[in-house]
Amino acid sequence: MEITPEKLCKYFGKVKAVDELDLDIGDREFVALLGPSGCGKTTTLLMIAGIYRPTSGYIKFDDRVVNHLLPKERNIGMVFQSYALYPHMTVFDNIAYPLKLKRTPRKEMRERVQRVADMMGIGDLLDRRPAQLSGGQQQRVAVARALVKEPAILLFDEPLSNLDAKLRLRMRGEIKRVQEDLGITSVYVTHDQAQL
């Protein structure tokens, strides 16, 4: 899917926290916005993911205006530098809850969260919790939870910065790898050059 926000902006009150963004993201490709903390790349993103109204310009996928869908009719996954996992559930149900909010069939539901574990090797960990797993795999647990939904456009919003160098730099690669597999547009937020 094509990303192409046009004349974008977003002001909080007189701070413009993006002012007159164009960009064309082709289908498949994965982009990164780079720049130091405060200057829009993730109010940015949030805009795409429909979490953030502009204030004015547009956003298209594939040439149709998407600034009034919600997040949830938009069929992104996003994926944060907290993880967000939530910390009572397994590992199978933090995978799982978006396809439990769409009343996906349970046997579906199994097969989808097994397939997405197994690709990104946690599919031995399902019944664990996160407190149980290192850093590295709840990582691979938030980006398997965003995975699962099948979407067609994924969001990385400083998604390795609580990460060790060494841990980075795999996590780097598995991003890329399975990017490239299931060639989904991908939009990726950054401060760290060194995390490209």
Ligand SMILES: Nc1ncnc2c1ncn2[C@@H]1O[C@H](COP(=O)(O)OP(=O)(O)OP(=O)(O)O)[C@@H](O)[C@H]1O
Second form
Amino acid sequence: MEITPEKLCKYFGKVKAVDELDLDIGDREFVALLGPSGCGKTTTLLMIAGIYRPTSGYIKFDDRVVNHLLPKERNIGMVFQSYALYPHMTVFDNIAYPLKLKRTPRKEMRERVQRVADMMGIGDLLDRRPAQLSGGQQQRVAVARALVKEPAILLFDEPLSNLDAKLRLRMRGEIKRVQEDLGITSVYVTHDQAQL
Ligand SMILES: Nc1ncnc2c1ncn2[C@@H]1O[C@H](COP(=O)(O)OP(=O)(O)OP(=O)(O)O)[C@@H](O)[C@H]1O
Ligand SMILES: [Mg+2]
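Switching forms now, from the form predicted alone to the form predicted together with the ligand, please provide the structure.
Zooming out: every chain and molecule, the one shown earlier first.
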């Protein structure tokens, strides 16, 4: 899936969070957006995901303008800056959540959750709750939850301080490997040049 923001703008009152952004992100590409805190990275991802409505401009997936599509109509997996795991749910239920929303049959759900959890190296942690995991394991859960829907696009908002530098590098490597294996167009934002 190609992603093409054209003259994309998001203003919050006088704050121009994103101002006339043009990008060509190719099918199966892994694109990193690098910029300092507050430059509009999260806002850009949230517009691609359909959570924020652009003030003006367009977002195209392949040749189709998707501005009017709801998040659930966009087939996107997103890993948020905060992970946004549900603390009261087990790892299994966290990963299964997008499939539950789609009313996926129980057996298929179990198989798909196990498959992505194994892919991310957390297949033996499914009964735990997020608080019982390390930061790196929590990030793997968040990635597994984004993957389980088999999305056409993956969006990563890099966690700022949750991971130490070494673990961040390792996670970036793992994410890149999975992305290459699955061939899902991905946008990865970071404010940290060492990440690239
Ligand atoms: N809901 C909002 N209401 C008002 N201003 C906002 C809102 N969201 C973001 N902004 C402002 O828009 C600008 C871009 O914010 P954004 O969150 O996209 O930055 P970022 O590049 O993701 O930064 P960081 O690296 O710190 O996560 C900032 O100046 C921010 O204060
Ligand atoms: Mg951000």
